[in-house]
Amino acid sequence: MKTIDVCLSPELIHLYDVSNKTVVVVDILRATSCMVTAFAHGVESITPIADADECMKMKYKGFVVSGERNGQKIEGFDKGNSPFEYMDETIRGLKIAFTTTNGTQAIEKSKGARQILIGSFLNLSAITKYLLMSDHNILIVCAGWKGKINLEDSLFAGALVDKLRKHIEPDCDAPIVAQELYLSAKNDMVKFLSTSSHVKRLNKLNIHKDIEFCLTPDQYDVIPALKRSELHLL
């Protein structure tokens, strides 16, 4: 049987051989929400760049810029961080070069996988239903904050693990902690957040309806992978 593992922060990703192995990126809050959802609404290609000034040099090869550190859209920038700003029909056909404080970062730990795809709740049932024909072993990237866990991208792994439940088995304790914790919240993960360090932060930054969004499961049947530097829809 295949099995599944959590990475609950890309610091401890070197304790895993990657190089046959399906690897899911998640930063619910909000960067894998952001592609997901830009993806959907028609943009051709995302680039992901871990170092913000190599990103704002994509500007003069045509690329829209965009993204954030601590959370605020990054000044020059095209656009920042809220999957809302990628719903316009305006970016259909464009190329969107990426940075933020953890999910950019967490693809570049992940280079050297089989295969990396994008996860958020926003695609669940369609990762989920790629991963279930797929002939690989799998394991979720959580991007968390700066190298340490976090709250969203955890729930997410569990929400996942739940899912295969039936068919791909835990490779160790990580995904059955995962798995445990989306259970004790699945009935309402915005509350269950309400006190995590990250939507707190962005609460201080008054983004409120990005947070019940990025947590609202399914709302697109698009799954954005990794092929060479670029990510495209599979």
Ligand code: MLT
Contents of the next structure:
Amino acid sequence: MKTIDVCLSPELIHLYDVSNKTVVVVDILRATSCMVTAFAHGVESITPIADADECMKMKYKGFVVSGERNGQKIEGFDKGNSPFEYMDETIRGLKIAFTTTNGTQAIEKSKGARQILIGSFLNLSAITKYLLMSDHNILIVCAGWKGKINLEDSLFAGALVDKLRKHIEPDCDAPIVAQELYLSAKNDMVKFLSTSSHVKRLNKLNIHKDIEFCLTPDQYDVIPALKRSELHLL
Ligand code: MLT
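Coords for the form predicted together with D-malate (MLT), given the form predicted on its own:
Complete assembly follows, chain above in first position.
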């Protein structure tokens, strides 16, 4: 039977052999939710970049530069990190260079995996369907916050484990921890997350509507996947 494991923080990724695994990177609030939304609305590619200065340089190569630090749009960048900035017709066909506090760092640290996919509640069923058909073992990499574990990414990991569990064996205890967390939260995830550190951070920045949207399952039937250094639709 295939296995599934959960890396609760990118700082723990050295404990896993990713070379033969399909890695699902997740940053629910809000990087991977944004990426999924952007692909659902027709962007051509997203280049995830860990460093903000490197990302800014991409502007001179014709890329739209997007991202945030500590939740706020970076000065001089074209776009920030709200999914609502990636929903209109003007983003169709764009090539975006993207940097975020944690999400793009988690993608960088996952390089070397057999395959890297971008997951969020917004494309939960699409990811589930694909993983059920694939032959490879799975690792969910939670972006967390600056190396620490966070609630919302762990919750997503639990939701994905819950959907796959009948068919895929947990490799360790982290998938079981995440699934139990999800089962206790699933009836009202917004309420469950109301005390989480990043929800409090976003609320302080008056970013409220993103939270509920990013927790809404199955809005989009798309899976972004890393091909060389760019994300494209699978
Ligand atoms: C991140 O990458 O840490 C986040 O997406 C932060 C945010 O909410 O903008």
